[in-house]
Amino acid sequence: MKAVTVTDPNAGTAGMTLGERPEPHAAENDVVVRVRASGFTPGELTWPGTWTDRAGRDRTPSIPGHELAGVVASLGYGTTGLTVGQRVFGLADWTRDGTLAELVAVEARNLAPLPADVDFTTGASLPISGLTAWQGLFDHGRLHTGQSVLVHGAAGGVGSVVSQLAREAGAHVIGTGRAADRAAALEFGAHEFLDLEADDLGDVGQVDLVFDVIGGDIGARSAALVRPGGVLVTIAAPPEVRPAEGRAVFFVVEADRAQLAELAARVRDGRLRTRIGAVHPLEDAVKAFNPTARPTGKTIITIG
């Protein structure tokens, strides 16, 4: 099968390269999946696992990407709740092989089914981003109807959905940004935005929840945002500073079919949209890995 690889973690995306690799075959409670469309986090060329396995041997040449929407191709022993042919999407296991490929065996439990309706490319944009928010507001956040929310990067591919399901929840969002995301964010569903090159972020006031896609500097100057009782929730790294009457929460986004089935519900009756930006073909896909201008959503790679 075609793939993009990578095989040496000091290359950087000059190691990327597509060529054949083997067909994955399903292991016990795996699917193998036709791969659709695809997703991919830049930086996830910096993250251990996706050079070695769960039990820090060397994995290399490993295939990059995690999202993924398509078609089942064969089941594992023992696999249940889906079936060879179902429309399928969800997210990959951080240590194995990725979805940047023609077939990737995942475990059938980091899979939802995906609507007829919902096409291939926005199943793929769906799952860290869509995720990601659900669980920062809701498992990690404790969202509930009247609250505040700050957005960082409310432009971007998380941000955007972030402020969507905040405002559904009915919290008042304020997203922040560059001065060229100000419509964007606005957009997607943030009801004020901050000019984070312009604005003076003490403005916002206190907030029940700051969610911080960008960490550093920003992340730290939020802790004070938030009021007593409320959550810094964030994405970035561990909090250096921590709001001092409130929680801070780091976590990375785990699979979740139920909360992937809210997800793809949301988009079939407009209730939520994912900011895609460029779609690239997989013979495009390393070009892709190095825009030459700042990506202003997410990037999807076909595949078939």
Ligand SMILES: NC(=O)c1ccc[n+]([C@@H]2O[C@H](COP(=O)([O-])OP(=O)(O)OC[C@H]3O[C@@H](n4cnc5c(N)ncnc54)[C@H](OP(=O)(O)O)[C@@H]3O)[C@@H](O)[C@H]2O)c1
Given for the second form:
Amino acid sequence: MKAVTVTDPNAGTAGMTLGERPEPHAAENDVVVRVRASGFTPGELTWPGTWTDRAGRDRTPSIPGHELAGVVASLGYGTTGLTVGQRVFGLADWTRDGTLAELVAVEARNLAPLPADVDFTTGASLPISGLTAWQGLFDHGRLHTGQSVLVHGAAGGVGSVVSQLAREAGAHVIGTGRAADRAAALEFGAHEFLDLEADDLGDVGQVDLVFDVIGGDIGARSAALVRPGGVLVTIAAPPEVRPAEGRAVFFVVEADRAQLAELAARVRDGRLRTRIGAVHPLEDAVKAFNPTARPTGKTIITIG
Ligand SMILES: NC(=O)c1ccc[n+]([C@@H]2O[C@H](COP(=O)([O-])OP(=O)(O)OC[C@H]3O[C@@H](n4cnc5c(N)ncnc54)[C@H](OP(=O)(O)O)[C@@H]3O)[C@@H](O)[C@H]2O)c1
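Please supply the coordinates for the form predicted together with the named molecule, as a counterpart to the form predicted alone shown previously.
First the chain shown before, then all remaining chains and molecules of the complex.
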């Protein structure tokens, strides 16, 4: 099969090539999916799991990309819940070969059915941003109606979904970003917008939940904005400063079939959309991983 591979952690994207790889084997409870659309994360070549398996052993050449939408090609021994030919989408394991390939083996529980009226490109754009937003707001942040949420990077991949889900849940949403992000952040559901480069973060006052996708100084200054009993949810890095009288949670997104289904249902009925940027065929995936300009929106690679 055709796949993009990386072999040398020190070479970064310079060591990335498109070539032939053996087809993946479906282990117990696995599904092999014929990938129709794949999403990658620009920073994933810095993740240990890109280079080693769960035991820390070298697993190169490895195939990047962890989001997928496609069609089930075969089932491993004992796999239930999905059938050959079914449209699916989800999150591939961090420490196994990924989705910039014609076929990928994924644990069945990491996938959910993709409704017929949600296209593959949209399906591949949903798993990381959607699950991260969902888990940060509801599992870790325990958000409920009437609370206030400060969303940093509200026009970005994760922030735009956080804003939509938080607003739908009945929260008051304050989005942040650069001046150029204002219109997009408001379109994605923020009630108000704060320009991190021009406005004073302290003017926000106290909020129930800060969802920080940026970290560094902005994350550190945000801890003071969490009201007693509130929570600072961070995803870029563990928090350097914690709220005085609230919780701080850093987490890594996990696959979850039920949550994927919730996200797909919202896309179907128009309550949720992802910010899709460039869409390229697999032949241009290496170039897409090395863009000359910073892309706006999620880059998706289509296959076949
Ligand atoms: N822990 C997890 O499970 C998890 C899951 C998903 C993502 N992440 C991480 O979370 C981060 C965000 O992911 P994403 O997909 O949402 O990225 P993204 O699409 O690039 O969104 C980030 C947004 O924040 C803005 N931003 C960044 N720094 C800023 C600053 N100093 N001032 C104002 N605005 C700023 C960006 O604007 P510009 O584009 O103009 O910089 C962009 O709009 C990444 O580091 C990613 O690796 C972690």
